[in-house]
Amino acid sequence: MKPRRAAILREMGLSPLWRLRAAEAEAEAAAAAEPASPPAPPAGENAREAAAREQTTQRAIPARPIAAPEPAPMAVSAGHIATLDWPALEETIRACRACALCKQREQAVPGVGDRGARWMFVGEGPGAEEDRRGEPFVGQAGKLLDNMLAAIGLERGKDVYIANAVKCRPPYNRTPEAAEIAACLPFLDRQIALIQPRLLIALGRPAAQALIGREISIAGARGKRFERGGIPVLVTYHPAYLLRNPLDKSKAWEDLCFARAFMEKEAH
């Protein structure tokens, strides 16, 4: 088999096919599963007798149980999760596996930075390089927010804290559906929570719904204020949209001085 067919049949979670095992497997699976045939009564035996010895044979054979089927997992309790402190969080998060994302996940992406920080960005969900190193925005896409934070004069891990609106990553980094950031979002707003950070800025539509919690658009909600939970929400574009719309980035440098110069008016 081809590499390339190899590792698409591996990142679809399915592992290569073997036709001729296969079918040599199928054929021992159906001759495993029928009934042994009856022996030949033995000579002279007449049907009765025969009747008879082979509903004790029957009766001798035990029944095979039936194995039951494993119990589907259960999503901890948003009143549960509100409870815990940040280890207890992030060990939730790691092993939770309330919504499909977690099938094919390398491993859960908490999020990263100060815990004390007053500026909270929230992005999307992961991709295939924070899947890997287990740390939102380490692509590409996070070389960009590195320095849309630098030009107002933050630094990732200083005053700033990074999250997702879900913490695993979606199928070929396909947009995150409403039921995948409904069963993330306890996570969420626990992290915020445990921050009490003075403003949260969206990185995208995906997280500013999660944040704003009803459909917006970007265009319509950027240089608005919004709640959540009493902490201002701003929104601007997420940083793999400006990749691959760079005309959109004076934008983003707009909504980005939106937000400092609101942070300074909260400071006075």
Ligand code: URA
Contents of the next structure:
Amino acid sequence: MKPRRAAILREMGLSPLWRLRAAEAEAEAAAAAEPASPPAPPAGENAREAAAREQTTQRAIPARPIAAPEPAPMAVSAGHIATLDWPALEETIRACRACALCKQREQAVPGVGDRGARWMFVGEGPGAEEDRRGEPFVGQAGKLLDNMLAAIGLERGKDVYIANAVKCRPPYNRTPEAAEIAACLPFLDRQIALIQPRLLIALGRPAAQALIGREISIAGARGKRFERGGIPVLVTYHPAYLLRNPLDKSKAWEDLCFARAFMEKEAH
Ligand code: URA
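Show the same protein again, this time as the form predicted together with uracil (URA) rather than the form predicted alone.
Expanding to the full complex; the earlier chain stays at the top.
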């Protein structure tokens, strides 16, 4: 066995080198100042008096920080999203305010990779590093994902596209809620429709539930074939879970071998 391959397989489970990532919880500021509302005009005031009062009022009110406006609901329907090309899709994702996740994001993270890929991997949602850099799986979990790809001869960006079930970072890296996944699903579906991958691989339970459309457990769904829009879906453990549970890396390795065999047999 080549030393590089041996090293990858070692990373995948034989002698786990990965350590638990320190919790990434961040203190997030919550204070928001109430906007000042103008006093009601006195009854019977004429236009000149009103203008004079306005000037006085402007001088009298000290400058206060203006609270960020509440996000407006997204005016873009799923039907419209289903018509977008890549630039419009990414722009719409970046401007999206369909759910509360937009409030604390630094930026939305649409996805990365080969838009003609046969393999599409779907994670849960961006973490802190992804939120900063605008690219999925660039933190510790991303390093393991890159090793998982390499273990079956794949490379990020080459015949591989990587996206997430939700495009904005859930605060404190919590699991995205069902409503947040549902709000983001038209974006994932449009990415899938544009890419037309031969195989979708769900990384972890939230991604699997987004793609399969119902509650599942990874342990129960591994090794089974599901579908989304006619495209086969396989599931495996999320790399962040594998960092916390390195003994399950060998199961993820089995899942990747299953996926590779599936592609060789059924989806050229
Ligand atoms: N975990 C995910 O599910 N997605 C990312 O992009 C990073 C970590």
